[in-house]
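Just one chain follows, in the form predicted alone, and it is written as structure tokens.
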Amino acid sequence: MNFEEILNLFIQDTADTSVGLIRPELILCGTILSLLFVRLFSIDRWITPSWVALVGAFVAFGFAANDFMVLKEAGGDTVQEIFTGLLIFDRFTAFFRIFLLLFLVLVVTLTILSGLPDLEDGPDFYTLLFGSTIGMMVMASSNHLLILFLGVEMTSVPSYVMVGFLKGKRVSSEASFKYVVYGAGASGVMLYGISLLAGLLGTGNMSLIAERLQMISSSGEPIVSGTAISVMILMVMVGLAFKLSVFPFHFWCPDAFEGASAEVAGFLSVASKAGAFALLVRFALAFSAGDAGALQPTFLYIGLGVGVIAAITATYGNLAAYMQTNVKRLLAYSTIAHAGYMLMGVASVIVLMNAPGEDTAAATANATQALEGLLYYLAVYLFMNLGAFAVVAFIRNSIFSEEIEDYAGLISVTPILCVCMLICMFSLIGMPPFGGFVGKFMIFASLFEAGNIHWVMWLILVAGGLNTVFSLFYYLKVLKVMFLDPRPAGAPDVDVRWGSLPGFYTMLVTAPVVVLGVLVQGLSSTAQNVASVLFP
């Protein structure tokens, strides 16, 4: 093919197929342009930027939900490579689009109720928020190592600015600076790993990685050792570990959460985790698809290594949370711990997909169940973590403090926020009958199944169970202050009642935590349907 034919093929593919399958992303881009025009032409005197953002997020969510329903009704394992294979469109992509856009709608609504960005800063803040969300959606649909890096950077750069968005606050500026420095280092390591992988394999297309690795492993004289390939893979995972705040790449998280507003901290704790886990699953399965031949033991041990890191992450996050006096720092270490729990699910998927033997059908079925547990956990995590940060934001607006000791006796002045915080924290612990228990049970069940492949996974299961017990104490410390300690005389009131908009919003976000703990079948079957598309 000459250059003109290649160009015509690219234009035809883009116009006829690809553009129509990224409508939610295009709507978010259009919303960003609308926000910039609102600022440029001073339209914000008549149209509030927050409502422009909310309408744009709702419309994008509607298109994403429609795409998912179309794929679900079509049945089968519908998978389309778009933009000449750079992105992939399937039920997994559509699921994470719905997840991220629903979360975006809830976060924008929270900022409207809490009044985080004023009229002057609104267009800037929502532009950053939407830009980061687009990056996460790109991460979820990545099918190429170049897009992997692009998605991570599109997510990260706006996040750096949002952490430091509280102008004039030294803690916020310092947190943003630390976030940038750590992020730059992690991105550099990841980019180096990507360049080595692409150079070795002769392609950046993730759907071809397993095939190329099989060629390398089956050749008489391997081009490179399994150890070298493991190093390349782990270098790429460094960038994803940074986004997930996985030990030892977690250092930015507590400072960033304390310096950022509760609304931004809530966004980072959920959305960036979802995008990074979606990308990590695609990246991990790119190496496990098909017969990896002589490299299969290498990938098995990579899965075990990921599991060990997951256990260390959960343990560190839970133990470090004991000493915290600031509720946002406490929730930051909680986020680190939950990243560890969810990473255990990814480790189970990798180990189960690289089980020795020829029973690939059983291995695929077990890996599908493990991924189903991860998706369920993420869905519940959205509501229980956002609910906790929403409570922190509404209390902050009244008492102007985020110290745990200042939460004393709040049950006497704002029962609705206290009850919602109790539900969210019991779910974060993993207590029945809340959704966090079901999600954690699914993760632990996949660890038990993976233990049949290698005994190390059983040790990781024990570590997960012990960490659940550890976490009980620091979550209860917050609830004890809110429910049992007396309210100091002269302490400011918290004007959030049952019938107020903040109270209604908090109940709306918290309700799914209870529902998903009781009515499991609906989300579970959807998660299984989504997970199965990655295991044809």
Given for the second form:
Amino acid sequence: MNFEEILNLFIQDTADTSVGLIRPELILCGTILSLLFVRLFSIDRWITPSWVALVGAFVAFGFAANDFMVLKEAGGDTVQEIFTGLLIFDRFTAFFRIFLLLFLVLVVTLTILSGLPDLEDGPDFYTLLFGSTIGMMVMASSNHLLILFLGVEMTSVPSYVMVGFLKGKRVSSEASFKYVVYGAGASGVMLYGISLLAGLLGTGNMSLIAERLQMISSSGEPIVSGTAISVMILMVMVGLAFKLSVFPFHFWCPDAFEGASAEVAGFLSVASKAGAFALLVRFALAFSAGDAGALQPTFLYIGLGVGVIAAITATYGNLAAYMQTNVKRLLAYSTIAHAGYMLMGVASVIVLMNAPGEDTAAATANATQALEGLLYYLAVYLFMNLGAFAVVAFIRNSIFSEEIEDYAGLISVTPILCVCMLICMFSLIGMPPFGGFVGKFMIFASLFEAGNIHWVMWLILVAGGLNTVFSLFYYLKVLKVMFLDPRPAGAPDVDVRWGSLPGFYTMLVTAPVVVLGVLVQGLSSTAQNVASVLFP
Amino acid sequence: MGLESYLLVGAVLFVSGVVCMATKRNGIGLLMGVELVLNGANVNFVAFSRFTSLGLDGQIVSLFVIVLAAAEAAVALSIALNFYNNHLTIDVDRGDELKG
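If the one shown is the form predicted alone, what is the structure of the form predicted together with the partner chain?
Entire complex below, previous chain first.
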């Protein structure tokens, strides 16, 4: 095969299959360009940049939803490696694209309603927002260690800037400075881990990792020990743990959220976590797929370690949230705690897939269920967290404060926002009949299954249960201030009523929290369908 | 010169970078540490591409990393400048208004 033939094959592969499957990403790129052109040619006098952004996000969402429907109707386990195996396109990718683009549409709407970027800054802000979202979509479809790194960086670099978007504010510049310093360090360590891993395996392709590891571990004299391999995996996980704000890489999270505006904090808390979880699941399964042979105990212990870290993260987040006086900071610690709960789901997937014994069919079924729980939790988490941050943003626009004490007696001036906050927080606690309960229940059920394989998982389950009780108090503290305390005389009014657009938006975002708590079947069967594609 | 010597250079760069990040209090110093870590990884990639079956993949990755490091440094420096405008220092320990 000469060079020309290779080139032709490559062009054919790219043009015929690959490009068609990344339409949502291409549309986002196109939107970024048109945003910049809108300003270049001064069209923004007639068209507001935020509407260009909203239309772009909506069209991309439409294409992503269409892709998902086509895949679902086709049935079977369609898995396509695109761009010579750098990206992978399957139901999991399509699900996360829908998830992220739906979230993008909601965030753009929120910024339009709350007026975060003004006309001057609009194109800059939406360029960063869209760039970051493309990075998350790349993370969710990554099939190569290079793309793993690129996705994480594409997500991080714009989010550093978004955190510091309020340029003149002292706390905002401090928050983004801390974020960029920690973030750059974590991604450097991750890249070093990737370099060792890729060198050891002789490939960066994640679908070949399991096979190569099998070769290494089964050759009579293994060239590296299980410990060395776990150190490499842990180094890669440092970068992901940073994105997930998992203990002990969570320091940036409360600072960044307090310094950033509520809209940006809401975006980071949901979207970058969703992308990182998708990537973590893909990375973890790349190792666990097939029979790991002699390395199986190592992977089992990595799974247990992830579980223990998850339990510590949840406990730390919930305990630290008590002392907070700023709502955004409190929600940041609550985000950390929720990352812990979701990481427990990932831990049970790893443990279940590396169970000793022959019964792989049962292990796969259990792991599918654990992943289903994780996806369900993420979907509910999108709405409940965005709802809470939207309420914070709207209240900030009226009272110019994000301190809990300034929320006293808000029920008397804006019942709609208070009721939505109540629903979101009850769901964050995990109370029935809200969606948070169902997601948490599914994850805890998978922990129970994983406990049959190793008893440590049962301890993690107990820690998760205790944490749910801990978290009750600080959420209720905020709600008590909002609902029971009297409104001080002369306190500013909050002008958000039932019929107004912000009120309607908050109701729209909160409604799914209730719906997903009552009508479980629809999303849960979709999530199971999506999860099963990763376990052939 | 075998693979080990190159990996050793990479490891020295990585450790120097991590130590730099852990001890420097100056914002620019921290970013220099990050660059050392990224270049340590780059040396590894290129060495692996010469000596193992990683092949051209390693060189391509290192090219991507060089570009990314430049982009990240540009963003980080502009954020550092913004921090300086608000605080008149780039000492990271002076950023202590957010805590708890």
